[in-house]
Each structure stands twice: as C-alpha cells, then as structure tokens.
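There is one chain below, alone, in structure tokens, taken in the form predicted on its own.
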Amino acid sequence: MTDPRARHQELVQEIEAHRHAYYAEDAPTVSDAEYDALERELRELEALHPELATPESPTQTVGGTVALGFASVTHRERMMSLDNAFSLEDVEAWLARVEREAGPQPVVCEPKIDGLSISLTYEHGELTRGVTRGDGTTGEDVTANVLTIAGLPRTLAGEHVPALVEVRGEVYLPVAAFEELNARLLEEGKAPYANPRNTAAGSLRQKDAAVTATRPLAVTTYALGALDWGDGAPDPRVGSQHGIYAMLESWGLPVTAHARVVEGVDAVDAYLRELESGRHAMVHEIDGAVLKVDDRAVQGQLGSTSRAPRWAIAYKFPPEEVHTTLEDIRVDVGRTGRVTPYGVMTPVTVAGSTVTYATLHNAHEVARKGVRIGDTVVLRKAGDVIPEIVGPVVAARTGAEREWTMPTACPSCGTELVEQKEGDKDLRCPNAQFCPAQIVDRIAFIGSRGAFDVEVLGEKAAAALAESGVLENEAGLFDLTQDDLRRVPLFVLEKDSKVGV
C-alpha cells in the first residue's frame, strides 16, 4: 500500500456507508463476512499507522444511528459493541490476555442472537421505556412498539426488584414465525423478506405500533445497564454474570437456556462446537457465541475500550450467508425431461466450500425471488449442504441488471417445452427418446450409487458414450462390448480386462 492514508479514508467511507444501510435502513448491502473483512483490514492498517486511529474511526465507535421520526434518548449507561473472534486461536489469545491481567477466570458462553439490541428501563418494577442501541450513547425511543412484544413483562415479578434498572437484550423474530410471515406475504402476492434479523429490526422500528403488533417478535435479555437498588439491599446474584441471568429470570424476563459457565480453552472449544452443530435447531437465528468473564468484579478490573468491553468477545461462526454476483441464469435438462434454471455466480466461499452454481428450481421461483442477471445476490447453503440464492440486494442495483426469460424450446434438442400437467410450475422436454441431455443423464443415473453403483460410469463417461454414437439411449448400455468401448476416446482397456476411465 503506497498511500495508507488514502486507503484508510476509503475504508472508513465504505464502512460508514454499510453501517448506515444496516442500522438505519435495515437493508444491508454486504454480508456480515464482507463487512467483518473490511473492519479487520481497517484495524490492521491502524495498527501499522497509529496516527490514523482517530476517535471518529469505525474501530473506535459503536455502529448505529437514530433514524428520523423517532425521539432520541440518552442511555443512562452506554451500550457498547463487542470485539470479534473468528477462530479458536483468536479466543485463546483473548483468554490469555484476561489471564495475564486477572488470572484464570471462569467464562460464561451463550448464543449470539442475530437480532436488534434493545435497552429496557424498569422503574419500581414497571416498564417505562424501550430504546434501541443507536450509537451506543443515544438510541431511538421505541417504547410503544416494545410494549407489543407478547413475551416481555410490563411488570417485574418477585420481591427483590430494584428502584431502577436498564435491562439489555436482543429483539428477534423466531425462525418459524419468519417463515409463516413470508408464506402469508406470498399468498397475498407480495415480496417476501430476506432474513429474520432485518425483518425484526424493521418491525421494531415501525412508526405505527399497530404494524409492529402484527409481527410475533420475541426478546431475550442478557445484561444490565444502570442499576439503582433504592433503599433495598443489592441482590448478591449481581456479583456474577451467571447470577445476573438467574436474577433476570426470577423477575420474569426471558433469558437463554443455552448459557454455560466453563473454564479453559478446551471447554470453550467444546461449547462452540456443540453450539454450531445445533444452531439450526434453535428458535432464533444465531451467528456465533458471546464469551464473558463471569466475575463482575474482574469485569470492572479489565475495563473497556472506547467501544467494547475487554472482558467479553463475540466468536463469529464461518459465514453461511454471503453476497456474490449473479453472472448468468442458464437451464439444465434432467433425465425426466424437467428443465431447471440455475444461477451461475462469481465463485464465493460459503459454509466452508466454494460455490459457483445454485439451483433456481423453475421460472416461477426466479420471478418470486425477483433476481436479475447482474444482480448482487444473497447466497446461503440450505441445511449447510445445498447452495440457495435467497434473493437480490436491491440497494446494490446499478440499472445494468437484465431480466431473465425462460426458454420455450429445449436447449439440448430444440423440442418445444410443455407442462406435464395443466398448471405445473415445471416445464419439460417431451422428447424422452432422442433428447441428448436426457439420455446422458439417464445413463449417468444408472451408474450412480442410487442405482448400480458403477464406479467408472459418471457424467463424463455417460456423455462420451452418447456423443461417440456407441449408444443411442440407455437401453443399449448392457449390450456394450470391449470393441464398442475402444471406439470411445475416454475409455481404455487395462490388462486385467477391467474397464477404466
């Protein structure tokens, strides 16, 4: 980098633009992984050139803002962000820093819910205000909307209730509720929402609380801000992080059932592995785990930076959802004649593997998702296995994107495509006997594990057999001789007379 100052300014502008889209518009233009990479680059640049790390840098501030139309409220105690860890080595380094300053410490591990941070003020046990995190110092007053959340008590239970407390938590939309909401929108002919987090954020920040009331939002609480016991004695449970969870639960507030106190990096690693393997069974989406020193006195000893506590860190799972460019939409003809559109994308790593292609199922699905050739699209692996295009990033459109039209003729044999039955969403090629693509796919299917499991009979071998003229269709597969195979360049005959590829 010949001009670090120019690159620093470029990164700051890009990060601030992404922050505005995420926090103010609830419409992110890059994936979490891409944003994290930009922020990491900025941190590394500032480490090499400390003079660039001004108090206004994104590395020193909490992302967020107060949108127009909401009253701004100053938090009694700042709401901070968290520094991120992306590997077990990062976690181990954080634990080592804690140990150097305070000795070995038990750590509370809990899921990192992918939602919207909220501060709830209870005065003499009554819910009086709900405020978004905003920039950490000032947030948006969304009290009317918060009061519509069914699982959130308006009055704290129990006898040991403080005169005033700021309870910190995360508002989210349960995955099942999100899917039901999208199904209803589709029935009404409306576009579905992209993901639960943005839907939850947009729902909580509705100008009309009646709209928020129609969204089945939920909340999980996990921390305290300002706390005043009044004339009463402090609850002794306030001395530990796990004690705070027990105290919140005793007041009737929802807390996670997945928090655990552990000691040492091996125990932390075991928790992270267990959490990641079961993440899709949870009622809400998570994108990692939060690790906190359990002893609150030690928390105070460790202190905070300008934006994040030193006694806590967020461990981020490898991204399951990324952004990439949809370079083209093509169609594939299967062994049954079904013609399936699929997306060709700029190669991108998601859930640990590189993805270039993803099915779009049928023309109706392409229209429903609203994707265009040239779009920046959200890509994820459904169930960590099958690549799926979720939808376009509309805010990233430039006007150069192109609508796609389903072909009317088979791309393999030119036969006019038809519906198998009236109203069928899939189109098929009816030329089952002579369509080259169908013949190749059927031959490959015969060699697959689900059929005869012929090791050397895959897609390439099937195509070679069909294109060489040795086979007209799969019916002749069992009549092949060694002389026939010698006519196929892909095949060679080994000394033991076994066919190899």
Contents of the next structure:
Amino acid sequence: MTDPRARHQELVQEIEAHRHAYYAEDAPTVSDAEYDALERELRELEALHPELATPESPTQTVGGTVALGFASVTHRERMMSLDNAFSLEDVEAWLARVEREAGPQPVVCEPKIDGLSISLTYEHGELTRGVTRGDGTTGEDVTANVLTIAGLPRTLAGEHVPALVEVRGEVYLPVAAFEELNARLLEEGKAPYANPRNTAAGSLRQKDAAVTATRPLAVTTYALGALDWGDGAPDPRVGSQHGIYAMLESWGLPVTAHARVVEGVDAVDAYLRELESGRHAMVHEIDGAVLKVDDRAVQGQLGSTSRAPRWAIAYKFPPEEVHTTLEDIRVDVGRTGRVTPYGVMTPVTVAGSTVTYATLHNAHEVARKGVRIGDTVVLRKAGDVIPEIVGPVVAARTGAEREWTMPTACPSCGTELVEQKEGDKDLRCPNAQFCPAQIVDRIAFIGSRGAFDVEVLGEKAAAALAESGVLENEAGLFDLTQDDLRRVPLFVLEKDSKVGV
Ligand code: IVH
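What would the structure be for the form predicted together with 2-(butylsulfanyl)adenosine, rather than the form predicted on its own?
Whole complex next, starting from this chain.
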C-alpha cells in the first residue's frame, strides 16, 4: 500500500501540471478522460482521508490561471466549475441528493459545449469587457479579442436591459470552421491544430486581436454572474433557468437551441441518449450535457461548494479522443500492390471498441501528422468512423522517439517501389505477378464477402495456402483438390470441409 499522503501529493502535482498545460498553454498533455480519472482518484482519496482536502487541493479549486501578458480582472461574481457525472447512476445519485433537500425538481438539460468559458460584462447594454475564467476569482482581460467575435452583439437589444450584467458562456470554434482552418494551414505547409477546443482557446488568448479576428469564433451564453438592474429591483427578476435563456435571447445573445426542461431520471436518460446520438450533427463539439435545477430559488437553497454549484452537474460522454503510444509504424502490401503505412499502438478503448491499428495512408500523411515511433499520440474514433491517429502529443516527448522512413523496396518481395501514378503520394509494388503479399491478399479477397464469400477462406487460410506451395497464385485456387488441401497445415483437420471453390 502506498502512503496516502505521498499519493495525494503525487496526484496534486500531476493534476496541477496538466491544468497548466490545458488552461495556460492551450496544449493538453493528457486526454480529458485520463485527466478526469486523476481528479476522481484524488476525490476518492480525500473522501477516505478528509484531512488531505485542504482549500488548495485541486478538488476545491477551479482550473486556470492568468497568463503573463494579459491584464488580470476580478470577476464581480465568481466563475464556477462543474462536478462531473460519468454514468446514469451518478446522475441518479445527484438527482436523489437534490430531491432529499428540495423535493422533486424539474431540470434543464443542455449540451456541454467543448470550448472555453467567458464572462461578458454589459454596462447599460454595452459590451465593455470579456474575461476568461482564470482561477474563478480573477481571469484574463480578452476584451479586444472578444470584440472580434461576429455573432456577439456589442449592444443588448430590448428595452429592459440592466445597468450591469455579467453574462457567462462558452467560446467555441464551429467544427466546419476548424476543418477549413486546418485545410488552409496544411495547404500553406503549416502544422494543423489538434481539435476545435484548443484552437478556440489559442485563438481567443492571442496577444494580437488581429489574429483572433481571422478565426470565426462563436459564443453560446448560458448563465448570469453579477446582475444589477439599476432600478433597485431585486434579483431574481427571472425565477427559472429556462427563463434566463429566454431573457438572454431577448437581449439578442446567442443561446442553445437544444435546452429542454425535464423531470425524473428516465426523462434525463432519454435526453442524454438523444443528445449523444446527434452530437456529430451539431455545429460545435460537445463533450456531454449539463443538468441544472430549473428553479432559481432552489438553486440558491442548494448553494455551492468552493468550486462548483450543487444545483448543476456535468454528464460526460465516453471519450472519443484518447491518448496511447505509437509502438511502431509498419507497411502493408495490398492486393493491388499499394503499400500502406499503418500505426501499431498500445491497445486502447475508444468510443466503445479496442483499437490497436490505424492506417496512416501514405508516407506523405505520416510526415504531415508529424508522428514518430514511440510518440504519445491522440487517437480519435468518432461514433462509427474509422479510428484515426490525429497527431503526436509533442509536449509528452522524451527524446527517445524515432523518425520513421518509408521503405524504398517492397517488404514482401524486395522489388523497388514505384509511384502509383506519376506524382502520386501512394507507392506501389510493381511485382504484381510474384509478390507473395499481393498473392495472399488476392486469394483472401476471392474468399471475402465482396467476392465468392467462402467462409473458411480468410486471411490466415490464404497465407497458409500460399506458403504451403500447393498453388502459385490465385488462379491455382480453382484447380485445388482435397489432396492438395491435406498438405496445407490449416486444413489438415478439416478433411470434409468444402474448401474446394
Ligand atoms: S454552466 C455555475 N453550462 O463546462 C455553472 N457550463 O466543466 C457554470 N460548459 O466552466 C457553468 N457548456 O466552461 C455551463 N451549457 C453549459 C456549459 C458549460 C460548457 C463549461 C463551462 C464550465 C465547464 C465545467
């Protein structure tokens, strides 16, 4: 057993380092899921040893800091983080706690946008300040950058605007804009960005607002901070969370179209499923849902911890992006002779399946992604999409990584590789007639579902047939006898099988 105090210190140091990379550098060193697991371990450790939960512990504080070069601004009202739920049971436990204290409550369900939080101050309807969350008490003054965001009104609409309001929301880069930006960077021979969230954070936290202006950032607003109507009227003038969204919208501020008020765990579950199945059709990335008690009086009654409200919780979807080690890059020679590099990774679960291999398409792609053997890489598998190595985690390099080079000769038959077509990025082994790898792949292809669909003729059987010497190439398949097959190790025990095609 490790000493709990020592483990606590270790976890705190690790978490603080990851927070710095994420919030200050906009360049995370671990995946969100790995980070969440560390925070969870720390929380569990502190539950067993409450004396370790000092006010400085990451379980009691909000992520970011104020980076050098930005003026620091104190929020009029503190900016909170959210506690996480990773399963329906976690959600149920939270709902039960709410119910114990305040009876059954309607809950607003809405998308958890994967961006960075912002506080927007409007004075007499004019946008006067934009500030990042920072440590929750003070953040970075990014007013000049925020003013470049096209969809954000500089002046609030309507007749009833307060003397002062802090509007809280999320700045994000729409997925389409992210893809366009990366395509442009690639064309210019520059390194692409890893994901929309980091691009948005890097774009907003620019020292030069002219750079921010070239990035089509967007905002969704979802909460109020300080609010002074200026006419002595007490807050809350609006009694519900969904009422706040209606008010924000009436001021001309962007709000989500996907918020819904529901009651009971079954309705929450239905919402979560629906949201998850539609997550890739949204304009921005989401990493889960946020559930908020709708009644603001009950919100006040439930209160907050030092870092998060008790009246809200973030439900996190299973991760679609994980980190793993790229153990090797190998090449595969296909049935048409095309030679394709692919990554061999430490097996990792992502979006519900275990992934070990991912194609790297061609040498040009390997160079473009900039991955080296031994790198920690970001692996992404979105829904049903084929797993993709997004790129290396450069900050995690140790110096032991090795550059990979494309072979110039076929790894199967040694023939010099040629371009598929002139000027093509793909390389090909021209030895179509005798290259063993191509022959095996063609034999397997004949057995495959898209061709003759022979159940016992898969890749292993194809290799065994070719290696046993009973046939020279795929044409020989059609002259095979039972006697021939008995000479093939893989078929010895299958005397009566119907391999003869
Ligand atoms: S409400 C007091 N609503 O998630 C409650 N936050 O993990 C404040 N986030 O710091 C947050 N989408 O940056 C809220 N619909 C949403 C959100 C959302 C994304 C972010 C926000 C917060 C973080 C906590």
